[in-house]
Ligand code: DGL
Amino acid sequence: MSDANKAPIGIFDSGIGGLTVVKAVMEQLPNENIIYYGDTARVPYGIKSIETVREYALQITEFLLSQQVKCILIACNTVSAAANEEVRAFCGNVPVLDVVAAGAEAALSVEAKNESIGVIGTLATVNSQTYETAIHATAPGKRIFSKACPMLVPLAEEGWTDNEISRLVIEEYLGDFREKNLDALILGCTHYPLFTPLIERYLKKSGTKVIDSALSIAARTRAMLAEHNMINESGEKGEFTCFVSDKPQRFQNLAERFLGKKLHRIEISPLV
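Write the structure of the given chain, one chain only, in the form predicted on its own.
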């Protein structure tokens, strides 16, 4: 195994939600070193122009490349929609994966009984129709039903992912979906995997497969690294390094909740 295999995986998001992707990668690739960048000083991206999102994404990409990462995962639906091509071009030979492509691919792999797929996400992601574009590029006949679920992000950050309040919010948002006989439901926001058990219980009778974009991109990462003989097989547990552009008081508590583990160091590295 070459030293290149030990190079870290770079993962970034506009804030903290991408840590669900970090957790999934840790579980599926426990020996891999990971560098995460959360742009906490400039979150949220969803209310900013496409040009601004692209600028921010390329700044973070340049930072991750300076850390000698062997691949980059875009753990942000807004960046996936607005700057995917630009990030790939900037990275050159460094592989880039994104949550939208991973989620769409996973949804299309589900047995198609009704040829229908649901997507939930932030207002920006739903309005961009990025999942519709990704799915219809391969399967133009699929029916796509999308819904913005903005309340789920603050609930996730409050830690209210499986209580009476979150249950009522899920019922309000997904009530229509239970009648549409969806083959799959894509969780199109990196906060939403925290609600997976609750959503699965709610949709159980409809037989809908819930697609966790964090698990999907982690699986694609494992397959890509194996294909290119880039998996770290040192046998040592991977190291995790977390960078943020600013350190809000609640970030560490939220990060530990998302990861389910203690973080001993978070480094601040402003990009401007």
Contents of the next structure:
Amino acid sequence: MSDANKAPIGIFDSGIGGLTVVKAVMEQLPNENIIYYGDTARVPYGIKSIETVREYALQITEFLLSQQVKCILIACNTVSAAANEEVRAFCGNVPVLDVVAAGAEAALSVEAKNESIGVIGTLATVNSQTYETAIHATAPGKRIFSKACPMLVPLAEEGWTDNEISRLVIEEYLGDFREKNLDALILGCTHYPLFTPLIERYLKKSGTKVIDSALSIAARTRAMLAEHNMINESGEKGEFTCFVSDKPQRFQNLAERFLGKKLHRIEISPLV
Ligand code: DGL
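Alright, leaving the form predicted on its own aside, put up the form predicted in complex with this ligand.
Entire complex below, previous chain first.
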């Protein structure tokens, strides 16, 4: 194994939600060092213009490359939708994976009973039709039903992921999806995996498989690193470094909830 294998994996998101991807990567690749960047000063991206999201995404990419990462995971659906090509071009030979491609692939691997897939995400992600493009590239006959669920982001930030209010919001957003007997529902926003138990319960009778793209991108990362002989096989537990552009007071608590574990150090590194 070369020293390059010990280089960290760079993961970024508009804010805290990408920690759901970090958690999945930690579980599937426990020896990898990880550097995370959350743009907490400028979140949310989901309601911003494509041009603005692109500019922010390239600034973060530049920062991660300066940390000598061996690959980059775009852990934000909105960035994947708005700036995928730009980030890849900027990275040159450094491999880039994104949550949209991973989520689309996972949804297509579900047994197709009704040839239909649901997608929920931010306004920017849903309006971009990025999941439609990714899915139709391999399965043009699939029917896709998408819906923006903007209320879920603040609910997740508040920690209201499985209470009476979140239940009512899920019912309001997914009411018509329940009748469609979708084969799969892609959680196309980094915050939504926190609602997985609630959504699974709500869609239970319709037999819809709920797709968490955090799990899929982690599996893809493992496969990509193995293919390029880039896995860190040092046997040491991977280190996690968390950078943010601003540290709101409740960030630590929230981050620990997303990650499901204690965070000892969070560094503030503004981009502008
Ligand atoms: N991280 C964003 C996403 O996955 C959700 C939060 C935001 O709007 O910035 O689309």
